[in-house]
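A single chain, nothing else alongside it, follows as structure tokens in the form predicted on its own.
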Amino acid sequence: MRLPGLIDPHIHLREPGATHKEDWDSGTSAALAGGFTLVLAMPNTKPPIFDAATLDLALAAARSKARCDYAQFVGAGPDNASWGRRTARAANTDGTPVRDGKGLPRGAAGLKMYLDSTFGQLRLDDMTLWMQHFQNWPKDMPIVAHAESRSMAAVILMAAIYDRPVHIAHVSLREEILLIKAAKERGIKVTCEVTPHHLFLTQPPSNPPLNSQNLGEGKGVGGGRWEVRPRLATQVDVDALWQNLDVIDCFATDHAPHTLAEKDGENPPPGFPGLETALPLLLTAVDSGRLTVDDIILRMHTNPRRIFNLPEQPETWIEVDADARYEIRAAEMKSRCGWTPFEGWKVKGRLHKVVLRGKTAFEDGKILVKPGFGINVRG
């Protein structure tokens, strides 16, 4: 079975400042393994990027590790607000940007505001500052909000009120879906994203197993391994997301890979490794009745590009075997990180081969592109 090249709209690579989790090396050959022909990385890394420096040592990671296309986000702090004003033109084709006096770079993938609980030195508390962010930013760039249950509503809001769109990341709850759906409903420029683990695990004692649609007999995760912002949610959140489908405009990722020692240690970091269960996942989904085929091209492929103003990928796609049927297991994945918490879990549809732009770039587990074969689509 063809399919387009899958587009990941929200991915943490870790570089620059914590390559021994992941870098733009290891991510992306994940992304490749998952199907993903692009992905979009975002700010909060060590140091986080915030400003036309940071932006080019993002990129000049990417330029010469990346294997698939990529793009990054920028981060809105508390003094970067009236960059919007000045922005730059475009990058040149190199990749690298090109700046008009001190404004924010055109080479970004979009402006990332982090609203809600989040480690690293991005959130921003004072709504002040969200409305000189949604003042002040571009409005045919994107803004992705990580925002959560009120401070969702209070984005939306500002959606409202400046006439400009706005996405929000990894949606989790009933409440969030629901609210969002009113609010498109109302014609307020909304577009949301639903992470598979927020689709296919609950929060703990339920888990493990979730297997209520034959989805897979997880063996679970326990103690650090369960921590992920947004947290997972009840049963019922999960079914509300299932029940609202044609809500939800994107599945994404939200890969955040933090390594075993991190995860089962104290003060574990949140989040979960995801770019390559994805699509297994959710084709799963689709030979269990839950999804169609089309419902994962409209959410990994059309609406991202439409959501996000990203270019066609020429000669991309990516070929599955839609009847194998095997066992998630971390050991055969290119994650630096090293574990999953679907390991175990038997699925039904593996990945074969991926073209990006005529060349084969991966082909029955093996990457066959070089560390730089991936472009800067804000190039």
Given for the second form:
Protein chains: 2
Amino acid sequence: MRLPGLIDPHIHLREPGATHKEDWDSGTSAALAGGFTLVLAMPNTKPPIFDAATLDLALAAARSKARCDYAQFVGAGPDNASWGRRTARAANTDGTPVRDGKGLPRGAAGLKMYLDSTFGQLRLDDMTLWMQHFQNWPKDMPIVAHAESRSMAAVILMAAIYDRPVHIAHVSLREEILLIKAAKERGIKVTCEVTPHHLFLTQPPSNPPLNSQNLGEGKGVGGGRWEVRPRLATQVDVDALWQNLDVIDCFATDHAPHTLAEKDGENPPPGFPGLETALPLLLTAVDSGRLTVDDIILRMHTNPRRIFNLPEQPETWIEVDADARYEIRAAEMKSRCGWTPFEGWKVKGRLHKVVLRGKTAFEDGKILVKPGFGINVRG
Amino acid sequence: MRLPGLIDPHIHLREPGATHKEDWDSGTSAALAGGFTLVLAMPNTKPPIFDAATLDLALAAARSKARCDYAQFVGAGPDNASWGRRTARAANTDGTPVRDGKGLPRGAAGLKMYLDSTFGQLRLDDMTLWMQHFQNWPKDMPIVAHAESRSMAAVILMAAIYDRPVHIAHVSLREEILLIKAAKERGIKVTCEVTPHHLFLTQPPSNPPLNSQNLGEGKGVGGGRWEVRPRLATQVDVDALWQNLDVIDCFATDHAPHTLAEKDGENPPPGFPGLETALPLLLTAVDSGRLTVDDIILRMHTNPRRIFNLPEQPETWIEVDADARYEIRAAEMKSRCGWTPFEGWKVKGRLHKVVLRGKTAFEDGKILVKPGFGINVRG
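Next block, the form predicted together with another copy of the chain, ref. the form predicted on its own:
Now the full complex is given, and it begins with the chain already shown.
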């Protein structure tokens, strides 16, 4: 079975700053091994990507290491809300010049706004900052918001007021999907994504314990592995997502790798890896009649391409053996983080081959393109 | 100086349930002594007013005790979102019949939604409940929301989605007033009120300590007297309110009496009395050039009458001695609560007389109408 190359609009690659978890090489290898030919990287790295200098830092790493195509988000911060208005002669917040029209924001995948929790320099507490970003960021460039519950409603209001699109990251709650549905019906320009883990997992303790069925290792595992933002939700929430599939524009992994030592340690960081499990999980849902292959193509290729204004990747497709059954094993994965919340899950539908711009980039478990093969689609 | 009878769309009268703080008699006496001829009472009493039976309870007390005109809000709860759709044959949540078209919701001032903090039975955590209330409550009847910051933005989104008006209670923050301004400019049907205490006080400790300058009693006073929701804000917030007076539709007191024993005790309840201080404080601001008398009339008569669809009160006016200077003293007030956060404040502009429906209801400090003189303007 042949599908178009999948697009993941929401991944964390940890470079710069935390390459022991993942980098542009391992992360884009994981992407190819998951059937993704194009990924959009989030800006909450160390340092965060929020101006021309930090964007250059990330893109330099990507240029030399990426094995699939990509673009890099920039983050909305409290001090950079004017950048959408900068011209060739303007300066970044640190005084360095913005070079030209190919600099910010045109060289970025889009603008990411962190509106809940604390994300260091990229936190936006005051809604007047949101308003500035909405006013200044170019209307034809994407804005993606991490905004849960009432914050989500608030950012949808921004889209209504400023009459521009906003994309809601990782929707997880019944109230969220129903409010997005109502806003769409009213004509507000909102789109959204849902992660596989919010479709397939519920909050502990209703969740099967990770230490037996799921990880299959017999090891005691702390609750830290379940930490993810947004949190895993209730069965009522999960059911509401499935019942409102037509409201969900994209499936995005929110691939957020951390090592097992970190997840099982003190102050476990939130986040799951997801690039290498999304497609088999969703194909298994096709097998059980909950989805169609067209549902997958729409939400993992057609819609993300349209919403994020991404170019066509010529001669690009993936091949899947829809009947292959296997067990998910982190040990077989390309991600550096070394674990998955879906360990031991039995799935049906295996990625066989990835062809990216005419070249076989992945086949039968092996990455066949070198670091640097990937291109910046905003370049 | 003659002004129209003032309208306060936001007061708490504590009856039923806490008449040691205030009741329909003392509260409406305080209203008259403040220049208000019509007040709208909030539903978070004990029990809360949320169906025909509890509305009857409040209105029975009002009928026998109120000295000025009034109407009573009903509260939006998690279990009563369908009431707007009830007809003569429908039943309340407790099974009692709704009597007729004059019952709920037509007999109420409007619907009050508590969307922040905990207000017992009237808390609405889940936004899908908000959506139900917005869908079901009649479009020509007011909805008032206690909703701060992001919750405020979320409820304005409801107004945008369901294309019906919402009135935001006690706006206190810069981000709130600026977002309301932007929403109004976009044509969203939102109105708002600001309290005198949010116009004249800032958060402690920048606030002058209540125990010396303000209360003038020399007594040590706990921080409990400062407790109010929304909290007193920063000078930046207060300045933003004054700079955006044109966005403020109403001045409302949020008169929320508690006794000094309660305010100075353990777990001090939030709330300030306000009925008897609003007019002199605002007239003093006129004297200092921050406001005009027309600003007051617009926000304390014309706009509340329009927003809450209130009838004209014939032969009704108030008379003010604009040059009279005095010090605010709780000891001279009609409210049962016995204190004010503005104790000792020097003001200019004193209420001399209130004429309500042709009868002198207040003159030179004395209430001249009996309990029961007030009428239910939704009756």
